[in-house]
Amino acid sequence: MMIKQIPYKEFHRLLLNQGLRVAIGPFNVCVQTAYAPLAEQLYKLYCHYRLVQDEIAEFHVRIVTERLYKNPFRQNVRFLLDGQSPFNSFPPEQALAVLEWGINLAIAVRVNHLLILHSAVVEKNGHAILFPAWPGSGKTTLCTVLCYRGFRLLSDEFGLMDPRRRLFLPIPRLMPLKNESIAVIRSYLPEIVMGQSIPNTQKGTVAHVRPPEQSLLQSEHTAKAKWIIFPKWIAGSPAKIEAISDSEAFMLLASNAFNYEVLGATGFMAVADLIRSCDCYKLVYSDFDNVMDVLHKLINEA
């Protein structure tokens, strides 16, 4: 059953009491909060996620409110993972961003049976395309455009690879656009559902895009990677794609992994096999229509 199939009253009751258990990719996450504004945002943005009320949750997360010691008339929100707080409290208007960051942290720190790459991942014609990149490269913005223009979203943040089967597991989550990209995407993709803009976060202004329903419905379908593309948005630059050597791609990909060193030899072999089985490129772009043409040409030639 999807969240949109239950009334808001029941949705809110679950958040308040035993927790709302949702399937997010290969993980079940139990979310609890009594903060009503966050509940309203989640009901809108999580509506296509699947409820898993009778299954075990790998992560139990909560957003709680608290009074500040120095200013008891002001209220903040705090993220809890299994009852523990991994970072400081934040202004209440940032509750959704704090929840999403907290879930990301839980996955990055606690999941070590999979190789976790800092990469957007989409699928086309049965093949996955990886877009590994450092923050500020525009990978989430590019990923948002692609998954609303014919590609299936696996993730805008995590490339989850089974190191034994060499397959990528989908984990489609809210896509956090930042600063100038918010207005750009609102204009380019007027059909999307986007949450309210959240100003003054540690990453500037953030607004979350709801993933396409079809990507969530297909979130149990894995994919094998065929292309690894390191993107970089540069204002005014025409789309340009350039093949790179396996050695350069290996170093770039390994440096964009969360747990490469933790996995040791398993991580090394997984990245090496991935590089050998994929075509690797660097991509510079600024115009979405232009970059779509370049990617479709690459896919069609294959």
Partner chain sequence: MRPDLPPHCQTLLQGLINPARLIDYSDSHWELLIRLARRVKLLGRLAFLVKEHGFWNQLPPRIASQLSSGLVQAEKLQQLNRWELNRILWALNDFDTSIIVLKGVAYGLAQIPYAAGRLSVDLDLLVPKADLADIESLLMVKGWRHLPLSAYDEHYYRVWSHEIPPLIHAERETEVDIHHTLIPVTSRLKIDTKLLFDAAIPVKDTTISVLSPVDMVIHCAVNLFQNNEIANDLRDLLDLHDLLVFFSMQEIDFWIRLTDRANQLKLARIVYYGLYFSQSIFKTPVPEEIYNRLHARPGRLNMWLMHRLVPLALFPQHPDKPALSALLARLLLYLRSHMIRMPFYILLPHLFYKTVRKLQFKKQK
Given for the second form:
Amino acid sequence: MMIKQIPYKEFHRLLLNQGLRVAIGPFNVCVQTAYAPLAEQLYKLYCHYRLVQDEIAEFHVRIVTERLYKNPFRQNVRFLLDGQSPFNSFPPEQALAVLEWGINLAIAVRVNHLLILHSAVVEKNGHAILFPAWPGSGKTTLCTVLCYRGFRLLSDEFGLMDPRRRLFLPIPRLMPLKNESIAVIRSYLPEIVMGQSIPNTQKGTVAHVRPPEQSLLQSEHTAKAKWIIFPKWIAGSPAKIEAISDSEAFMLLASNAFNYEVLGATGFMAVADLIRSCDCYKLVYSDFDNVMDVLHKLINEA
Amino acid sequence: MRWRANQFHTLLIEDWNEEYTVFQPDSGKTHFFNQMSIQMLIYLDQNPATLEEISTHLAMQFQQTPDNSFLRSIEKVLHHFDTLGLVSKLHQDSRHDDQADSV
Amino acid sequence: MRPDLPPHCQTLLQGLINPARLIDYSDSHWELLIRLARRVKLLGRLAFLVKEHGFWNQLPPRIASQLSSGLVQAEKLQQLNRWELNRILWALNDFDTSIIVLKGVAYGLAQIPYAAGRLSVDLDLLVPKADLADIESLLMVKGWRHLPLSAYDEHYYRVWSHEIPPLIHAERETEVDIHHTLIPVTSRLKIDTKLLFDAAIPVKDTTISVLSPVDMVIHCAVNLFQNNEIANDLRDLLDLHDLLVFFSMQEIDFWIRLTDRANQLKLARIVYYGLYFSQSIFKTPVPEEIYNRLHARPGRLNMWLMHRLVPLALFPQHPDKPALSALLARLLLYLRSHMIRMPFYILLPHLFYKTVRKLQFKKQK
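For comparison with the form predicted alone, kindly provide the form predicted in complex with its partner chain.
Let us now look at the entire complex, which starts with that chain.
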């Protein structure tokens, strides 16, 4: 059952009491909060996610409110993972951003049965394309455009790889756009649903894009990767793609992964295999139509 | 003083067209090496050698002049490998030689 | 006498001492068990137990993946610890000293069962006090650094503690704790470390040693009941249980030697606590008459209190429903741990400083 199939009242009751259990890719997350504004945002943005009340959850997270003892009239929100607080408290308007970061953190520090690369992943014609993160990559923005223009979203953040079967697992999450990219996406994709802009977070202003329903419906369909493309957004630059060496791709990918080192030899062999089975490129771009032409050309030539 | 390679047989080596990624299980680290670095390790695995012997061997293999600057650059790589635990010094009568391998 | 434990603690304890029963755990029991085991660093242990009992393939897939994640993490930390030791020996290669490896890495070297599933974060070493300064400076030359410390903390480590401030190599992340004795200098208890070095067992083909079996047990008890605050330390009590079971099977007169050594080192009371709680919680087969061989035992009131407080603190809180009684037990044991470590003239300013700093820290955040 999808979240949008239950009434808001029921949704809110679950968040308040035993916790709302929601399938996020291969994981089930149990979310609790008594903070009503967060419940409303979640109902809108999580509406296509699957409800899994009867299943085991791997992550138990809560957003609680607390009074500040400096200023008892103000409230802050705090993220709890299994009752433990990994961050400071934040102003209440940042609740959604804090929840999303908290879940990402929990996944990044706890999951070691899968290799977690730091990369956006989309799928086209059955093949996964990785867009690894590196400074200035704009991977979330690019990923948002692609997944609303004919590509399937696997993730904007986690390249989640089964190291034995060499498959990528979808883990579609809300996509947090930052600063200028919020307005850029609003004008390029006016039809998409986005949460409120949240100013003054640690990463500036953030607004969360709801992932496409089609991608969520297929979030059990794994895919093998065929391309690894390191993107870089440069103002005014025409889209240009050029091959890079396998050893450079290996280094860029391995040195920026979440748990590559934790997995030891398993991680090394998985990355080596991945590189061998993929074509690796660097991509420079500024215009989205332009970049899509380049990508379609690459895919159709294959 | 002679040098030798440590646990060379445990290394996982991927060859990417004369560039190499090397996984060292003992340290859990991945290293990025060129052809000459790999050849140095292979040589030191086959037989412990002095800095001069290594230089002569590599100079021959890569058609370089084994002059002083070549020697110094080989020495630098050796010391780097020493801190990474990839090679170690072989003392004449040291009781310490093998301990690093057994813990 | 078995302490009364809340239901969630029973879920964890039964899983640890009766792993065969895990096969009957419902999904919701498993879910809770995983959360509790993770909290007290026992996920890797649980994974081992399941494998040992051969029902890994019958686990719910979401449980199996979490257990294997826990095992991968434990294995990674052990590999990092072993490598750090390797690099320390490399750095000290030309320096003649005696190094005793303590805790997790030592359990692996001594081949204690389940050592491979143990989550060990730091590398702990014991060296002769006379060599401490040389070892520290040799390591600093080879790239190890102290973590930045406040002047107070620096003073605390240097003057009152049993170890120097932790060292970390610039290119790695494993903390190295170098001890010169096993109990803080400020404590009323004193250990003649020469006795420990004399009895230490060399590790084959290396220059390092581990503590002798009885000393290893005593150190484990000292750590738990003298040096630590007991909160969430269930893993350490389980270490003690593992050591007792393993060594008592290996050596016929183990219990006699243990009690003799405890008396000799004047640590009989601490060892009493260790035996008592290991037996009452994990059912360690401690022979009854052994307790009477210990020259010092806790008084009745003390025992009555500890019997109630220790289990409440050792076991993790229920992640969704923390109990006030357990919080109180933790607070009392926290105060106890400080009182037995330092005299009042050091303790009061110390707790005052720690409280103020905590508040300032909160404010800064």
